[in-house]
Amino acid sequence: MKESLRWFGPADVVRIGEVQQTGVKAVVSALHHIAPGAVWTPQEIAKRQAEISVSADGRATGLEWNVVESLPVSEDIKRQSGNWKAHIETYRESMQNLADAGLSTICYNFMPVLDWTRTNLAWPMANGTTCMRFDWVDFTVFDIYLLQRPDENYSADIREAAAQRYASMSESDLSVLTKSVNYGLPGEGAAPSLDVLRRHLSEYQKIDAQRLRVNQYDFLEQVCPLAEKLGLRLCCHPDDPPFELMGLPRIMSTEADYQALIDAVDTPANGITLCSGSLGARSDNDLPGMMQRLGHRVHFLHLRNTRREGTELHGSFHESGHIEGDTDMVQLVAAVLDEEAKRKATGRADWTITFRPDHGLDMLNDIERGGQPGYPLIGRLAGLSELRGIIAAQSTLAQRQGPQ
């Protein structure tokens, strides 16, 4: 398992020299300043590689950019509207430029409108840390009372709870809720208007899950042959959270969704970003089992954990420490190491799987530092340390047991 850390570029409050101090050798990054649908030029790619390889004081970091997260799929491609055909061509051109620069793994997602959704970006934990949280009642308040969408998709109990919650919330509470939900709207700034979100939602009114699924498969059929030729691995990130919100279709939420994706475009270039945090928010997702059954197509790993706050498939959850949530991280790592051993035994060149400690609790001076929600430096380093311990213990155990 190859360690990496996500870095958002020069605008990130975490400096590349601090990433170097964590001991990872690889960086996950993207050209966030380039709009979806535009070409990633060789010059911009080389510039990011240089920014990763040298610290602010001119020292070589020894870090490499080895996973692209994300080369964004435009909303036009997802909807097959507007400039979607031209955007596929620019996507292919960007893939070529990335391969020419030595990159081989491209993470992407096919979530409509929002890349991820939370209702609180700094929910206080009992030990003084903060985390990101999704509260189903708060989200219902946002959907019904702020977005002013119809409420027939919610049960009577949830509608009543939302009415009581809304009556108790101040203008400040509602502002924080709006900013938190809208933070996952890429390219629109930290707090776009509700009208902007309504406009995006309206563009999906005639697109159901089946239509979106067909559009994704069409996209893959047009980019995967080139990816295979270039030696690239595309890996789709799951929905976050993995259930329907605001009437938007969700097509990457379960093991069945991923199996259908693999079957639809059956090439090694078409793979999976297994995110234990996103998928783990559903109680019916068995992460170690998914790794065992789908591991041959897992090209990239996000290792984080969540704690579900109820038994419903669609419910509240918060992000926990990496080994404290509902996903059995020890069993998941064991499944990853088993998959790597299988790959190595069969001679696969890509037998090592890159992972990053995804998200983390804000702790110590993370809280004063601020920065990208979910990406505190110390919180991620704590998670990385825990994961290193699991990996070392599992590797030692496997060596003692010998070949099976």
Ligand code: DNO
Contents of the next structure:
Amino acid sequence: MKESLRWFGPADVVRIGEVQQTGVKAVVSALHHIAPGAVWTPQEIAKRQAEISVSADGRATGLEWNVVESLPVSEDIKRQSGNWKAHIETYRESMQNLADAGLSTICYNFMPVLDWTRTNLAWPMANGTTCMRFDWVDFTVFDIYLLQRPDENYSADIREAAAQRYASMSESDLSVLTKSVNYGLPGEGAAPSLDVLRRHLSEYQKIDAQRLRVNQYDFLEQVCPLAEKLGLRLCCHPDDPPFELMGLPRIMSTEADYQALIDAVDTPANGITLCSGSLGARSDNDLPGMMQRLGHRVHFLHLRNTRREGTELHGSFHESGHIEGDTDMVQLVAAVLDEEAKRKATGRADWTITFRPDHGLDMLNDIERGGQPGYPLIGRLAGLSELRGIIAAQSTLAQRQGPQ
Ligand code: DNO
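Since the one above is the form predicted on its own, can you give the form predicted together with the ligand too?
To see the whole picture, the full complex is given below, headed by that same chain.
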């Protein structure tokens, strides 16, 4: 398992020299300042590679950019409207430029309008750390009272709970909620206003899950043959959270969704980003089992954990320490190591799977530093250390036992 850390480029409050100190050798990055649909030029790609290779004090970092996360799929492509055909061409051009620069793994998602969504980005835990949280009642407040979408999609219980919650919230609570739900990534520019968000939502009125699926498969039909030729592997990130929000279709939330994806365009270039945190927010997703059954197409791993707060399938949850949540990380890592052993035995060149410790808790200096939500330096390093321990222990035990 190859260790990596996500780095957002010069806009990241974590410096590349600090990434180097964590001991990882690989970096996950993207050109967030380039709008979806525009080409990633060889110059911009080379610039990011240079930024990754040298620290602010001129030290060679020895770090390599090895996963692109994400080369974004434009909303036009997701809807098959407007400039979608031109955007597929620019996507292919960016793929060519990335392959020419030596990159081989490209993560993307097919979530309409919103990427990951939380209702609180710094929820205080009892021991002074903070985490990100998704609370259904808060989310319903946002949807019904702030976005002012019709409430008929919610059950009477949730509507009642949201009415009470809304009545108890101050202006500042509401503004924190709005900022949390509508959060972007560094370099992506300002988050959309509520009016812009409403407009984006209305553009999906005629697109149901089935239509979105067809659009995704059409997109893959257009880009996978080139990916094969260039030795690139695409990998689709799951919906986060893995259920429908604001009436938008969500199609990458379950094992069945992923099985359908890999069956639809049956080529190794059409792969999976297995994110244990996103998928683990649903109680019917068995992460170690998914790794066992879909592992041959997993090109990239996000290892993190969540704690579900109730028993409902689509309930509230918060992010936990990497080995503390509902996903059994020891079993998941065991399944990853088994997959790697299988690949090695069959001579697959890509037998090592890159993972990054994702999210976790903001702790110690992370809190003063005030970085990108979900990307605390110390919190991720704590998670990485735990994962390293699991990997080292399992690898040693496997060696002792010898081939099965
Ligand atoms: C959240 C991330 C996602 C992910 C994209 C991939 O922390 O895992 O934003 O980068 O969905 O396209």
